[in-house]
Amino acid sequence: MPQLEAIIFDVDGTLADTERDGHRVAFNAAFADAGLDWEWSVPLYGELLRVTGGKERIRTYLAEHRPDFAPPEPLDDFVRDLHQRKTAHYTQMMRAGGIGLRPGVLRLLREAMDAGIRLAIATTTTPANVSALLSAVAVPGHYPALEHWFEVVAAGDVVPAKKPAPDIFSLALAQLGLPATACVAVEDSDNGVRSALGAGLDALLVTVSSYTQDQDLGDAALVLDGLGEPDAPPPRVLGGGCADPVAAALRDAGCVDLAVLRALHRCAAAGS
């Protein structure tokens, strides 16, 4: 059987829940600049969060919301530039500390560093909002910046499709040099747990987040409110295929630690 060798981590919503608070703002204040009256309320970017990418996500906004819409610039441009202004808002935001990581991610990134398993990131939003959130991290003393315990950061517009296509988690793959069999992946929504599958990585992890909790997420082998910490309350199980072998584990440590990703590992390799 396999050993767990790498972890690959989504980012928004997994590693942080930024949806709500980081991109949605960021992208009201991005209008703004540029004079439109648009506003994405919380429902309505929850709506748009069905389409994985800023840019994309813009697209979506106009065929859908501003048919009417006559850009001041040909349209690839004006998404462009529009998603530009965007991201400058969103890791401004990112680098002053306004959107710290989930309970248990830091915790559970120290244990695998120290364990010697690899680390990488599989997402579609832009390398800057990737190193933005993780450089505003304060990290123990003796660990180097948080940005630099990840192997491996596969991000943005590097493949030809987003999520829900395997893409971006096969290049991360590719660039570790592993099978999928050697690595769980943690995600938080139905397009990441399906580009996720769709790549092979059976060992799938969700965390629900603030705008996931209503997703169908059952075909991921674990599905969790959260990750969780020692001293809270333990994380709820809420689904997945391998929820009963690795009850036993996850009740063990009270929250999600690695002998709990191993566990989910093992379920997995089995069932696969």
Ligand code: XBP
Contents of the next structure:
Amino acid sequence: MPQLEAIIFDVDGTLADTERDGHRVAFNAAFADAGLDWEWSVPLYGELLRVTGGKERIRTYLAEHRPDFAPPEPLDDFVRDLHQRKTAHYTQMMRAGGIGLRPGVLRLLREAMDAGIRLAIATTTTPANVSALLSAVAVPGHYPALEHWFEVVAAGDVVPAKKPAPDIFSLALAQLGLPATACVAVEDSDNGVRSALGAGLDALLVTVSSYTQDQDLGDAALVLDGLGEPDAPPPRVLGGGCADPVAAALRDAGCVDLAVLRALHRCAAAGS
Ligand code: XBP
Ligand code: MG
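What about the form predicted together with xylulose-1,5-bisphosphate, after the form predicted alone?
Complete assembly follows, chain above in first position.
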């Protein structure tokens, strides 16, 4: 049976709950900068999230909600400029510490790193957004800056197709030089689940986020409402094919730690 060698994390919704109060706010600020009277409300943004990628999301909004708007030509340049403004707003907010990591994330990353488990990222978002988010996280003095904990950062437009296509997870695996069976993936959304499973990452943990709690995520090996912390109430189990085999490890730890991820990894390997 293959050993667990690496963990591949999604970013938005998984490392941090960035969509509603981060990306959405940055899109609206970019629209205001450009003199557009567009306002993406919390529910509308939830709908638009089915489309991954900020530029793709703007195009979908134009097609579905602004059919009468005549964008300046060429459309590609208009969308690119608007999205660059959005990235500038977003990175500024994140560098200022606008949104912290979700509970348990830093603890788990640290435990994994200390145990020699390799860390990677597979995300749809722009690489600068990942750096900005991670740069604001304080780590103990003897550790390098958080960004350097991740050996591989696969992000943004570097693959032909964004999630739910498997490309970004496949790229992360290729850059790690590992088979999918040596890894656990952590995601928060249905698009992410399809992407990770498509890349063969059966040992898939989902921690639902504010926009994804009602999605159908049951194809993942384990679905929880978060990673939890040892001194907080344990994460709630919401589903997944490995929920029973992992239950004892989760009960013992009271949160997702490396023992839970190893149990998940074993369960997924036994099933595949
Ligand atoms: C989340 C996304 C991204 C962000 C916006 O991806 O879908 O599109 O909302 O990022 P993931 P950009 O959960 O895979 O990290 O505007 O930079 O595209
Ligand atoms: Mg996500």
